[in-house]
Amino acid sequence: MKTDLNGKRIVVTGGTGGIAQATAQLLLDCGAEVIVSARTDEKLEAALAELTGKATGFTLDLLDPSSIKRFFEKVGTFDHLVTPASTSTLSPIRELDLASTRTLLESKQWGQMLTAHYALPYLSETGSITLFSGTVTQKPLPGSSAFAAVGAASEAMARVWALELAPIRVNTVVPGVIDTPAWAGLTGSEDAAKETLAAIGGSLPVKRAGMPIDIAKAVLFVIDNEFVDGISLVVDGGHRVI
């Protein structure tokens, strides 16, 4: 049975990313009105051009609290918040890239916290917040200490907020290795990304890397199921068990 989200307004931050875009489109396909964000007008226009359905958007800089506040003032009242937007970096602690690591910490952990803070005056009490982490919180990956730290913080925040904000539901989706454009930046090239994803995917019990739609379906589940609250939903193709 198809989930019916007609009449629901859902904010998805970072509409230009692979996971954010797939999530926004799936929610649109289920009848929701979706409001996406991007850091620039150009990126926002490009993101909206890829979406079909009742999609709108505004610019949003997760490193700027005043930008986040203005974003939600423009959005107005809505039903669900989804926060997949983030940057990515891999760096061993001995070779730590201070600038990119600081950006990751501020955009993902602090950015998600500020996003929830400024969203709350407009968020329905029958609605939900979906944060994002990553399976490096459970499956160690060399070079991922910063991402593991912010992911673990997101999962912990969600459990606290599930109590603080009740009856608003708060959950965290925990993606595994997902085939998105971010991997080209992490590995240095598109060819290297393909090789890395194929190698990791082949080692998983499901024999493939994840796709953005796999995560979008998880987001839809935690939004739609009103008895799911305070969980970290791992969607990693069995990566954590090998």
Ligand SMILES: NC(=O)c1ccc[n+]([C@@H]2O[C@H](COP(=O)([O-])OP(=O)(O)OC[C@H]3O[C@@H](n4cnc5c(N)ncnc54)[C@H](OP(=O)(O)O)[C@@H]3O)[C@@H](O)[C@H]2O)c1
Second form
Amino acid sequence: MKTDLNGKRIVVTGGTGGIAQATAQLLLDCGAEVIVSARTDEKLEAALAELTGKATGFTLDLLDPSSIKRFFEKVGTFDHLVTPASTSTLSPIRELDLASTRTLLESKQWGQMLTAHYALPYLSETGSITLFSGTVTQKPLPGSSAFAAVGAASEAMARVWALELAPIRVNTVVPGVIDTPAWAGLTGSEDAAKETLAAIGGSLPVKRAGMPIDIAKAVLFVIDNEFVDGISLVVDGGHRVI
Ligand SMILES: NC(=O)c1ccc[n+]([C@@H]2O[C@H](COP(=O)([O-])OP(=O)(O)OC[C@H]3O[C@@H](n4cnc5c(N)ncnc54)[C@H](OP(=O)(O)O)[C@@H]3O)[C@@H](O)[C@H]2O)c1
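Having seen the form predicted on its own, please provide the structure of the form predicted in complex with the ligand.
Below is the entire complex, every chain and molecule, led by the chain shown above.
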């Protein structure tokens, strides 16, 4: 596919994760230089070994602001920022799991905010930022209130930043249920994840759960189309309409 991304430098946080890894690979396939992150040197090495193309990376922990700052000092100037790295947790409000819920809020909401903050001195004025939400902001799922809250925050931040940071474009991608390693953690095991994804996928109009490449293609669209700004792009196989 012909894009304007050949030779661009693009940061994708995460790289060991399902959506981040697929996004990094699709952008590499378009000729971009992609800089990924991982929490440890071992994970970074493993993530880079999976990617083909001009991929580099540095360690970054979203729970440690100084590590985010150091990450961007090492990256230097670049063209586009994509921020899928985050933890995941489901926890009904009565039985709230304080530790994992707080980590979700800190890694995803605060994490994306700090990532943008520390990235901006190095981000091209003709570039873009792509944040991550989730369709639970619009399709309530029991246990997902923290997810819904951080997702809504991402979408709200993106609209504000689209004005504040213009001409830098800022958009949010809003994934539905996507088959990634996050689901084994959410359901307790890989088998339970398979069952859950098959059940939800079967109930969707498109008759399957999403795959990381479905979201990677949406990220590519919002980065590459220079008339797209301040939007929340839902990619959910029709989940909201059932
Ligand atoms: N999968 C879905 O169904 C779904 C649905 C809606 C929205 N989303 C959103 O899409 C995005 C990507 O989700 P995913 O399913 O691809 O997630 P994933 O497979 O669990 O990957 C998450 C990535 O984030 C990294 N990460 C976690 N905590 C971190 C921290 N403290 N510092 C730095 N990196 C950290 C992980 O690195 P490690 O390897 O070090 O853990 C991993 O690379 C998230 O924002 C998620 O909320 C996903």
